[in-house]
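A single chain comes next, written as structure tokens; it is the form predicted on its own.
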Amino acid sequence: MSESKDTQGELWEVFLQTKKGLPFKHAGSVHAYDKEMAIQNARDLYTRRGEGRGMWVVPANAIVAVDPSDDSSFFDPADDKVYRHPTFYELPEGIKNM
């Protein structure tokens, strides 16, 4: 048996912004050999119905993640920083929703 070779190119992650001013959200992934091809593939796959107004295409190997073994210490709440809780702030009059 011969060993098969990966011919898809590198993996790229695609983030779309649906309207100007809104946050970018992960839409999916594409394979490509360079950034121009990644942008074209992402456009063809994720914006063919006009879903996006902005697009980020990022090499998957450039994304940094938290090590799962560190998740408990990394995401522990900062209980010693009570000033971060909104109960210590007075809202000005006229503000209904915050």
The other form holds:
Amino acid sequence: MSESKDTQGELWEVFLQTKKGLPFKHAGSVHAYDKEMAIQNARDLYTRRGEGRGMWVVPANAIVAVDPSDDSSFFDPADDKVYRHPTFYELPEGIKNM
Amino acid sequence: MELLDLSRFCMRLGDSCLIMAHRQSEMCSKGPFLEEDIAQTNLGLDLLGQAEALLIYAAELEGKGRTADDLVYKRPERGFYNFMLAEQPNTDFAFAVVRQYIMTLYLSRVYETLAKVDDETLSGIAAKAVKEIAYHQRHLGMWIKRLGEGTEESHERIQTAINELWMFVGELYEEDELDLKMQEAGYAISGEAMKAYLMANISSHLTEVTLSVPKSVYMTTGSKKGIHTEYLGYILAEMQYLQRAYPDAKW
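The form predicted in complex with the partner chain, contrasted with the form predicted on its own above:
And the full complex, kicking off with our chain again.
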């Protein structure tokens, strides 16, 4: 089978911050050949409608992810330990973005 | 300041933005890759927004009951005052980049000046455009560098585009009676200052990325009188098609 060659450059993941101080959230991905192009392409795809005030682009191959087949060993053990979840606290009024 | 003069001034600038916007829109779905396709179309959208604001204002100042749509869809070729550079075709990606790059340098200076004038509408339009154009400059500057320092072929193509489009640069600093009035009122910088600004920026940027400024001295002239290259007619034929086929169509 012939391998199809991707001529669009490397894949980069884009993270946006909606307001200063808030966490960056994954917004999507872009193709680009280097950092400069990656940040410009990300801007053109993801920030033209006021979506963010901060942006990161990260080479997709620099992200270490959990193998889906390991899902249960990574995530399930927390399910039955309610004390690990901060659900017993009442949030004071006026706290936002929690 | 005569309202009609200001109207003509806004119309010229608006026309250049409009025609460039159309050229950029032609690249939609034809970009070298998906992200750049969107980037190029975005440049066009910014220019269309500037054109709309400027032509609405031009129509209002004119006071003849015409709307911005009338200006766009009902004027013949000779009634358009965009620079010839703005209408040059997307021969290849390098041509599009060079056309927009030079026009962007010009616009950055124009809007910078207009952002400070004592006219709320115009200074408002300009203040918004300054930010948009700053990004255009960055994006197009990146491509000039990338193509100039890229492969032998990309270098040759971008240099060809620069050489071929160079004769249209003279119009950007040419002055007629209206320009002099606008300069006097502080709405525009002198042709001499514009020329110095363009030449200094273009030549320093080009030489930095191994490209060169053409030596040819012949420069076209005429767009301020509505004279154009053969390309504008084709643009209008497409842009005004609906209006020509179904005058005043509504839906």
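Take the two forms, find the largest set of C-alpha atoms that superpose within 1.5 Å, and that set is the rigid core. Quick caveat: nothing in here was measured; it's all calculated off a predicted structure. Numbering follows the first chain given and starts at 1.
Visitor: Does Glu36 show a Cα shift reaching 2 Å between these two forms after rigid-core superposition?
Guide: The answer is no; the displacement is under 2 Å.
Visitor: Aligning on the rigid core, what is the distance the CA of Arg49 moves between these two forms, in angstrom?
Guide: Once the two forms are fitted on their core, the shift reads 2.9 Å.
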